[in-house]
Amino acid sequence: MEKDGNTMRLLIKGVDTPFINALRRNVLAEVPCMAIDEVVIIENSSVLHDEIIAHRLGLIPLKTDLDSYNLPEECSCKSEFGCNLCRVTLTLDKEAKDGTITVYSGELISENPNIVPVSDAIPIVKLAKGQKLRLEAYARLGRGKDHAKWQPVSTCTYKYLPRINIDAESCDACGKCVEICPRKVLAKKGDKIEVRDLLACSLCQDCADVCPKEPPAIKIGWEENAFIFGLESTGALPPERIMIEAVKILKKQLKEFASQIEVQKA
């Protein structure tokens, strides 16, 4: 329906609520992305403790290449230290020589130019004159169910596809329903009330409640098996790739569940 940069909105039909919610949960918890997981502080004379700096680094979204890296538990190296197939090293070496400076995410130097912060303008720490910060950071793939820093999206929501019915015979086009709607879903044209933007409806029922007719001339409902699904990527992955991966993971989960049922029956 709509795609703009890191945001995407889909119309999904022919599925029920458990399916669409399972898809949403997979987007949040199962689709892997890169994030800094370990930090080695070599020198830190800033006012922030090592742990705070490490925490800030972990929350910086990193562009992710799912095709070139393995999840640590699936990597052939089987090493707790990782290898070039499951870990990326980023370094930072800054010193405030002439006065106070702000160290930004863009000053992290990655060994892989494809695995870098999604924004160069995320502040990490301020250094006063004479202060230094030197560190090595190690990024790896992870899942949102283990830590929020591995969530590839900042928001992921769904709602029913709205359905608005206006009784033309009963409605006298008083306009009260138009005035009360904060999303401007309805519009008055001449002696009629028309739906201006159906997808903006939040199903709040305010327009039906304010209608002076009894019963109300406007009825708000929804399609049982149709949903508007929206997500906003952090920039780690394109939104369409996030959806594709979520569907793949859901398919795999359902196959595993089916096989377990077969085992139980046997």
Given for the second form:
Amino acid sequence: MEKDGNTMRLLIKGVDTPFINALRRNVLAEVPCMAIDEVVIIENSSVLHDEIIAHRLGLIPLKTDLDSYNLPEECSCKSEFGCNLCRVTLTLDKEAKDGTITVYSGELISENPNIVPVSDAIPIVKLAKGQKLRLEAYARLGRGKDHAKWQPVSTCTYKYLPRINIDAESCDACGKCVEICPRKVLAKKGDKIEVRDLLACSLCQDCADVCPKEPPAIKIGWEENAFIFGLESTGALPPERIMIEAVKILKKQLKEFASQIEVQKA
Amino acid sequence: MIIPVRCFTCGKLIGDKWEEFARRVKTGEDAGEVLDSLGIKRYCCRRMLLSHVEIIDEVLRFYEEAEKRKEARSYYYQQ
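Which structure goes with the form predicted in complex with its partner chain, now that we have seen the form predicted on its own?
All chains and molecules follow, beginning with the one already shown.
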């Protein structure tokens, strides 16, 4: 429906709530993305503890290449430490020689130029003159259900598609509903009330409550099988790709479920 | 201490926006308008920047003072 950088809104029709909720949960918990998982601190004389720096590094979203990397548990190397197909090494070596400096995410040197932080301007730590920070970080693919750092999105939501019915016979266009609407969904046009921006409606029913007519001339309902699906990527993956992956994973899950039922029957 | 990398509540990346935010607010711009222009819509992310105090700058001063004293002491013992 609309896309703006890392955010996307979709209008999905002809599905039911369980399906769309499964999709949402897959986006949040199952779509893999890259994040720093292990950090070897070689030298750290900064004012932040090793653990805090490691945690901050972990939360930095990395641009993910899903096609050329495997999940560590599915990788052919079967190694706990990982191989070139399931792990990326990033290094950082900084010393404040004269005066205070800020160490940014952009100063992390990645072994793969495609797997780099989404933004180069995230401060990791500040170093006073003479302080040093040297470390090696290992990034892996992971899933949101294991840690929020592996969530490819910051928000993923859906809501019913609103349906607004205005009874033209009993409505006298008093304009009270236009005034009270917090999202400015309605507009007065001549002696009629018109829907200006249907998608903005939050189904709050304030307009129906304020209507002086009995029963209210305006009725707010929703479509049973249409949803507005919102998604905001952290930048690790493009939003379209996240949706595609979520659908793929759902398909796989359903296939597995079906095969389990078959086994039970047999 | 130092600006968190992500919003505590929703997980949006906010760490990279702090320096611009702090600079522009210091020059007298309205904080709400700066947040709008940075594309920070939700109030969970907005409070991350609005309520942040960068204490690490103060902590670094302690380190610098301690270093100065160490230097002075070693100079004194050399005499």
